[in-house]
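The chain that follows stands alone, in the form predicted on its own, written as structure tokens.
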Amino acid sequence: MAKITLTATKTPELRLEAENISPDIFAGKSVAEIAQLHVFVGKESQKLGDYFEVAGESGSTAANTTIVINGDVSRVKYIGMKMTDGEVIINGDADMYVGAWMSGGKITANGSVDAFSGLGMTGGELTVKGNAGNYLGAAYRGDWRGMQGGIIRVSGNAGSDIGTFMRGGTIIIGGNVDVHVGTHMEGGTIIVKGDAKSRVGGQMVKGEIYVFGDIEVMMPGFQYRKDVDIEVDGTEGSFALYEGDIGERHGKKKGETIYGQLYMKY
């Protein structure tokens, strides 16, 4: 597969807004062309190459090009947005909407990101070695298309509001999370291996969420229907099953009631 690699140059004073890294973009490309892609600071726009050293070869397609990142991008955001195919490797921490509205390829950030990343997601890996901000594979505010498809997997903790109105697709935390996960949830899954806070599957109808460690407060809209023995994401265990909200219109299928389904590891 064909690489370029993106050394950062500068920081800059505001947020780079920088949509165009993507492979996406990159394919057919030369080096000069790449440099020349616009970049926003502010209402300002300028040149990639005015923050990066760009080296190497795109390939023909997305889907044989891969983006390498070096240097401190913890100010740039929307890397790999709307990315279909391909590959992003992030050698340090991102800012916010890395991965947003991807359908495809795969993002590895060998750091942290921060908010609305994978926002509205349909397909696709993305791959989180440090912590995630808050609004993880959630919707865009105003939206109710949370994220639809693909994987999200962090290694380390998460924030709040993670995979609002998401209804498609998995998410693992591997530590802990902050309030309101799965909020208006309609579908798809969400894994937490460490402890989540209050409002966990507040106003869900539908999909699953699995909490390894402790939930601080219990939404009262779940009701606790059984223990079962099942295995998540390759760990054996006992699990309470709760089902909700119980406040909230639930659909049905072969006559019975279709809920969310909340699991506690014992």
The other form holds:
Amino acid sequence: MAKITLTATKTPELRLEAENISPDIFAGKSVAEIAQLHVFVGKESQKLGDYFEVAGESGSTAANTTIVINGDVSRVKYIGMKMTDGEVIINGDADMYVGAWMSGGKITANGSVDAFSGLGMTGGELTVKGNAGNYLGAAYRGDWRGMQGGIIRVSGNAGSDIGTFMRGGTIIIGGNVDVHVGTHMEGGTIIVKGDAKSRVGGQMVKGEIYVFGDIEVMMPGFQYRKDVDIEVDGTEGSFALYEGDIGERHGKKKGETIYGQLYMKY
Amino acid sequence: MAKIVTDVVCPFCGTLCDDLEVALDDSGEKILEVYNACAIGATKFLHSQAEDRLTRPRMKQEDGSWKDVTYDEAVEYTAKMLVDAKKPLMYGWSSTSCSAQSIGSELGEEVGACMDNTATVCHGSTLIAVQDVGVPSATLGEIANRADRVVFWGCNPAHAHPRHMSRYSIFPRGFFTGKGSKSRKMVVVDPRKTDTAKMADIHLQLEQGRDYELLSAIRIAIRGEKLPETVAGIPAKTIKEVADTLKSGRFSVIFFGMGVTHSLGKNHNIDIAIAVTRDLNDYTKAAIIPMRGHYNVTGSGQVWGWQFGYPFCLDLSRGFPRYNPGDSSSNDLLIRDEVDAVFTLGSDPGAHFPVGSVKKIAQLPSVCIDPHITPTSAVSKLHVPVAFVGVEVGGCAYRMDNVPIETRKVVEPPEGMLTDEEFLAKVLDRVKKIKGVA
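Okay, that's the form predicted on its own, but what's the structure of the form predicted together with the partner chain?
Now the complete complex, all chains and molecules, led by this one.
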């Protein structure tokens, strides 16, 4: 697999908008061509080469292109946005919208990512070794389709509004999460291995949420059904199954009402 | 004999009372008295006549003192600042007319600005929720004539919108509400015992920050499903009582304020309050209306809505409108070092933003357009006083229920003073010349 290395040479004065950092765009381009790609600082269009040293070579297609990003990119937005294939490895922290609307390929952030990462993603794999910000795998403003496919795995904590309007795919958080997990969820799976604050599964229609730790305040719309012994992401255990959100609309299948499912580990 | 100007519109809050009467002296230049207005509205009219009012722009010197400059110099500084900045923030727009907002939009587009209005720290979360789930709403006229169940959630109109209850929501005798307040049931949801709460038939004194849970519980109660013993510190029995009260009305309305739009959960609180309203429509007629603050903050959302497709938090830096509160919202832009110049018009972020944001305004090139001396003008490099919209110049404003009302000019502004619209037009003209597009 061909590898392109981007090494940050300059910290942008404001934030850098670099949606061109994606295997789809880099594929088939020479190092010089890649350095000529645009990045935006506010209304000014500048060159990727002004902020990064570009080395290595790109593959002929996105699928066989790997981008390794070294140095400080904590002020760089949109890394891997809308990527369909290939791989991006970020050796450090990144700013907002990492892997937003991605449909395939793999992103590994060895540091933390800021808000709106994995926004509305439909496929692929986003792995974050540090923490994730708010709106992870959520819907873009006004959109009723949050994450629809793929997998997001965060080793650390995540912020609020995870998986808002989520319709498919899986989000796994190793640590704790803030308020509003899976609000308006209509499918997919969210696994929280640490604690959750209040408002887990509010206005949830369908889908599954697993919480290994505590929930500070349970939503009133969840009703206890039964205890189940299941395996969740490699961990076996007893879970209490709650169904809800009772106040929200719910569809029927074979005469049975389908509810969102919230599992709490004993 | 004083001259009385009738049917004057009050340019203070989103209630936009249109029945004010202003008494002028014989010359017609001085306001003597304002009738029918609340204390805040009356003060706004009288304050325009303050003797220490600024009438010319002033620039901050290196030593912190102010120096008077001409309007032309002010236009030059503002135009240059906006053109030179990579990402200027143009904030405010809530205390001015729709036509000034429209020229401002043109200016923002020309210089690739991030444009935001006071909704960003106010009812912006309401606008997000409306985009997410829609809104069943009504006009205040319908409320006055029909509403027999009135909920005030996280708002205190007795202090913030002083004439709201007497003109529209509680006391007026309407076509179907002939007994005034006697024909209405009033529910107030507030963790504090406010002056509004003291008037309520039912006061739900919920735990701070548990609005979302309580609203969810009301939805469950409306559906007749089982509730936990208490939610948000309110017993299930009381929640059922409130749900039944709302269901049994002929027309229920929920008014809500910053107690829910900017407490924990923000847009989700409104989102579920809208869901409650929608659920109630299965049983009766119900509507929900935000208690908008500035007299034309609704208008600025309207103007940008039809010009750009988004009501606030606009990012025009790339030549097309982008919108994502949390990214393109003023405080995030300031605190995350994303902007390099600040232009303020018709609002006072200095008094309402977190101190971190205000410090950034003080560090950056900045212009404040405001008739008053405010905390924002104090931290800005240039302060441009302008005529009072609604007092010294007319113009369109939108009431909190999205009804446009033309405000009236009552007196002349001090001689030689520009209006917002005139100043913005001059800056736009200068910007086009600097960029060579005019």
